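Form predicted alone, single chain, as structure tokens, below.
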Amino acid sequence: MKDTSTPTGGTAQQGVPAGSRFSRRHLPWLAGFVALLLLPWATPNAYHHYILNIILINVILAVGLNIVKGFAGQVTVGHIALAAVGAYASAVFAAKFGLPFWVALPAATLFTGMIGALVGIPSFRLEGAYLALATLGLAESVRVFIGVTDYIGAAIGFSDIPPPYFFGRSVVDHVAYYYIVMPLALVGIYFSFCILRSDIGRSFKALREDPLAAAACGVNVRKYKLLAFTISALYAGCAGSLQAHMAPGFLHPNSYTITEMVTLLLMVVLGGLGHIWGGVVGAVIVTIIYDLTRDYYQYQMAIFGTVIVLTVLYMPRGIGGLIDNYFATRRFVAIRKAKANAA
């Protein structure tokens, strides 16, 4: 369905007042924001508040991965390494250099974006499984580098990462931290919609369908590949920084292994590649399942791998595809009823 009121200044729908268009577009976001404001008070204990924060951080990661993989069609399995870069960069900025959280967060995000641009360079010549192997090698290299570097804790881990301070008070409570993570997650989701509806998003989708045809139509393939990796890395850096400063303020290289990458891929595949809300739902579901199956960690990889295979076989468009089919069916039924009534 054509969007006639994009944030980037699309053509306005004729005959509809501007105020009405604004309300119709932003009212659901406002309602969702109010509901999320009240959500922590509906959860019973501190551990559930912690899980809420983890869910929102994973939502940011999944939305970022969906941009490079779902929108632009680039095969990458190194997204978790970019989250590690963002987490450790933010921790170093805050714990070693004394920067406050409100400076360390954007600084780490921008630094990760620059690393993401470097990661995107191999995509100029590599495609498919070759690009996947290159990004997998990067992910393992980052984890090994962290594990042997004493300056950032090596295999012992990076501890005593300072929490955010707000008006002179430290934000160590998970409920209070939720009100930092939640707005950033909403902004990230909204920004991804803005990208999808813009000329950049259309170029990404053209690149995903056929790079040669996109180049023939005037799309700068190298530019948009690099841009997709960079934007995705910005999301990963933000999520990593939020993870680093959340209580208890501790990072370990084992939190960024291939297991976590498979879990992140499952969020996007289950939610639906290229479908923003599907990716959000996938992140919520997989995070909850991951937490519930934590006691059976030796079987988690087998469980998640099986779910990915079954999803690709029987639900190739993921949860997002089911959502699209539902609304398409509703529109079809409404059109058929309207024609029947007119007859």
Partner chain sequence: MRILSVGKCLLFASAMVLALSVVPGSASAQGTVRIGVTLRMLIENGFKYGQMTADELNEVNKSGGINGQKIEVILLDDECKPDKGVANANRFIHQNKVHLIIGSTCSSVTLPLVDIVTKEEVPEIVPHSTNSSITQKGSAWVFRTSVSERYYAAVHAKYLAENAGKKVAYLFTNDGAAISFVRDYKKYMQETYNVEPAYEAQMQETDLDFRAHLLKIKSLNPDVLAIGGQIDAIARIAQQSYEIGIPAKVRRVSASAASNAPVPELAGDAVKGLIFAAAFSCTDEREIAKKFVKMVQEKYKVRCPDHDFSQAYETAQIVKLALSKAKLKLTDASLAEDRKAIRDALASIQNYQGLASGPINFCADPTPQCRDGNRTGILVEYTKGGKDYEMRVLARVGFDPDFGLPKK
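For clarity, a rigid core is taken as the largest C-alpha set superposing within 1.5 Å between two forms. Predicted model, so just to flag it, every value in this text is computed and none were measured. Positions refer to the first chain, counted from 1. Compared with the form predicted together with its partner chain:
A movement of the C-alpha atom of residue 37 falling short of 2 angstroms is seen between these two forms when the two forms are aligned on their rigid core. Superposition of the core reveals a Cα shift of 2 Å or more for residue 300 between these two forms.
The chain behaves as two rigid units between these two forms, and the smaller unit swings by 11° against the larger after C-alpha superposition.
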Second form
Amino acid sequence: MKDTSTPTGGTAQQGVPAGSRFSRRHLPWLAGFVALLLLPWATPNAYHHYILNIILINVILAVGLNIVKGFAGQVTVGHIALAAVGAYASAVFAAKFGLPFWVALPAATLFTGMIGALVGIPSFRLEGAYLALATLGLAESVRVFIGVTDYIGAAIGFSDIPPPYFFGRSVVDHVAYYYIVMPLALVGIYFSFCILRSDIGRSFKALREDPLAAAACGVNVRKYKLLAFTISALYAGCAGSLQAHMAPGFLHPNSYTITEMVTLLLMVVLGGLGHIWGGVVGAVIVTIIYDLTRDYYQYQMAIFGTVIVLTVLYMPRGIGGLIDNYFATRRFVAIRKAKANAA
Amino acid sequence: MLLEVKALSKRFGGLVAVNNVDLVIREGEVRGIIGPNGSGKSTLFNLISGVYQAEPGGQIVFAGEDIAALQPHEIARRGVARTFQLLRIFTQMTVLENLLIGYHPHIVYSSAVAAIGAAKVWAEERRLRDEMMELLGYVGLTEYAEMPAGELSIGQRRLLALGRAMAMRPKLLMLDEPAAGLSPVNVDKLLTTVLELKKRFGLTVIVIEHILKVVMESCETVTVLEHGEKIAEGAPAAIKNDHRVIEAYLGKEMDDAEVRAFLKAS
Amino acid sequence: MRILSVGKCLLFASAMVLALSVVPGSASAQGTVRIGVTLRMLIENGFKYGQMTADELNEVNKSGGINGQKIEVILLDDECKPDKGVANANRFIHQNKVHLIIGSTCSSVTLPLVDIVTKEEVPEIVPHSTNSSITQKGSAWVFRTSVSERYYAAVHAKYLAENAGKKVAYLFTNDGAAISFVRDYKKYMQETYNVEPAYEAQMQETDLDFRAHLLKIKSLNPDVLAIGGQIDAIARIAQQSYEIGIPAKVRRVSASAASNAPVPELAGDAVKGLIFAAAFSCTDEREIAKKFVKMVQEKYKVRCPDHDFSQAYETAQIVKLALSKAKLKLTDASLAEDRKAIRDALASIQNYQGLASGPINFCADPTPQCRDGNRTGILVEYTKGGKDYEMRVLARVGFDPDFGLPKK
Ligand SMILES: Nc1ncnc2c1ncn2[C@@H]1O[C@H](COP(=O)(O)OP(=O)(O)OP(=O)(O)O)[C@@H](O)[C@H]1O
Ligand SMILES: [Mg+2]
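Other form of same protein, the form predicted together with its partner chain, not the form predicted alone:
The complete assembly is shown below, putting the previous chain first.
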């Protein structure tokens, strides 16, 4: 037990002037943005631009899933269906109601957020595998609904979704589209950082670990569960909308099956469930690995299955966890050393 | 009166865990609750903090408001903090984060403001960390601030649980066996800490404890439960000599001499 | 409070670049014709369709290529998922810089591919998809060797209306091909005879029990039971229709997926009398067909190759024929020019006599009349179920190029 009579201040930054705090917080984002702006020039051809877009859309999806699954600990299998909701909503807004992409995207995002709140309601009573089953049921019913609804193309697919228009010019080129997807993804990551590093993120982690103890600390467990589902649905909706309007503007329920959901889960698990970088790292790595193994499609499922099993066995906290461990160990060693020196 | 409990009962199937208990806690009081294992002490806490719903007819009035029908988080937000017998600290979060969660009811910024990372959020968070580091100093865990709470020893976890409850800036602090499993030296330290905190923050404290020394030294009034019923209440000195209490606590087989010896030792 | 460091951020960005540059760059060997093949392959015989296509094309390399030009085939699976198919096409076009795309199996994959190849100006030849709208998008770059749904629908509709009756009950699943099968059949009956469906019900592709609907159908005593679905659903519905006692005199007709070998194997004797329209039957008596069947039996160990085999084979032959006609430079600079040359060579193919029951004709206009090359369907009937199933060709039906198109 430690001496209780000498309260000490914070360990971290003291006396950092307010102005430089601002730049220190925002500079990395700016630097990241500039790097990402230049990224298309560093890639050899349009296929890579296309893959970049896919990566970033997956990043948005995975970051959203990481919030509800990794941080708030709600085992949902419905995330991919929310992406479908966002995609089809956006497609309907644009192709049927004639709204421009710039309206369809936020509208579809908000709409999906509302649906996400509905999907979150079963989490009041259900946990773990039961919640997974309930969300799976919801997800499948979304897919089935799409598959039988002629208005949105049913099993034939929803085609001719208009691309975004920018000052009268259509954005069908992969590079051009990248400059729509990339800022959105970056903003999405930024928001997730802000959310997860604030009291909201802490409350998510608390209710993941022990809802009862969280409630005893004044956390409104239901409200925060709903919030987690809603936020993650906003991400899914935005990602879905981006999928819908990307050339060639075609949607089909087959792109939103349980296989896609498992791939999404793999991203988050590999990146690190509940790690702030988890969704980002996982989505980037999995999408690239997926693309690299495209030629070996016969073994692709086996490769991915093996990766999941090995990750869960040897790296339960994912790549993010490994990085954390590294830094935590270093910090701990530093503290020990400082103590030894002081003594 | 800070807390007034009337005719509180709780049944689990056929078992009556708490039976028609009345309890009145004055503001600023330190109340001890003792009783044999399974006598309903923790259940009483769970009823007050809203974890369990009391049987109809019972009443829990806290600071003039009936809180019997409220959700746990609503009760917590009204200023009732508690620790759990099995601690329930957040093992995957850092020690500091555990305290910050305790502070949750007092967070001033809204979710929307947090999402866009407004400067005031970061300013508030920084201020909070400093404040919580100070509190961490009180419970003596300063250097563990950034460590996952799961890596603490049991004794340290008890201190953390105490700190987390304190971070809620409660009016009423309910401690469920805070000294269990601590070495005698540390029991003393914990006692000093609790009493110091109480004095500093003007708390009202209810403490469940099996270590009689703690109860005898720190409480003004002691309530004794047996089989869910209140069997005695009074000053520690009086309780100590109450025959029903001694019987309930130590069993009938001991003769008086043995009981005296036991009490002396503890 | 830990602050995200600039270093971390840059590290991440550069890691992304690095990882991307690991992705194999465009390996465009000059002097080779590159052909991208995307099909649904992780199903029963799917892999063999892909393999056969690749084998048939690669074969020319043994004898020094076509006009001295070698062929390089890139074969990818799209799992019948549009997003995968689109990714494959993007890869073919931008990374592999292919001269021609062959694909795909599912119409829902081929439809978005049509948009891509049209925009990027890469010729595409469709070996399997049947959806009518594929060739109605007005693309100058798309050719089809499979028989379009607009012909299929009429093959059985015409035959059954004349030989069995006009009272039709429809039971189908929410699968793209099944839906258009039913839609087209219904339309034909309405437009030609002004007859409405006797019964109609749609189920899930994953449903196992169709008996509730079948019982109702039985009580209606129809002339024809039209079954739409993929392999499993067709087999189940056929089986359950006998279980609940719909008599054999009610003709069972099904979407073209019934031609896939697992259907008779799964359904057993219930498949007897089931009719389907197809592009090819392994019982075809023509010499060219017999030779082909023997080749598949020996090389791919499939006893009775279905029309997806024959169409994959035919597509490869037509591609080789077109390549032999096209004048290709095959340099990096001539890519667009070569793609156009291959397109024009394909458009010039006339009266190609192959495995299809009639000639295959393409022409230059971006219309379905020009691009639905195969206009002859056959009607096949199962005569025996089980592992050693048997069937026979009931009829061969050829159509005008205009048949089944929306009237102007
Ligand atoms: N959730 C529950 N379901 C059923 N029975 C319960 C539940 N919680 C407590 N009990 C029962 O209620 C009785 C009182 O339990 P409680 O935990 O309040 O005892 P206690 O006085 O705190 O004991 P200890 O000193 O061992 O902590 C016990 O018999 C226990 O089995
Ligand atoms: Mg207890």
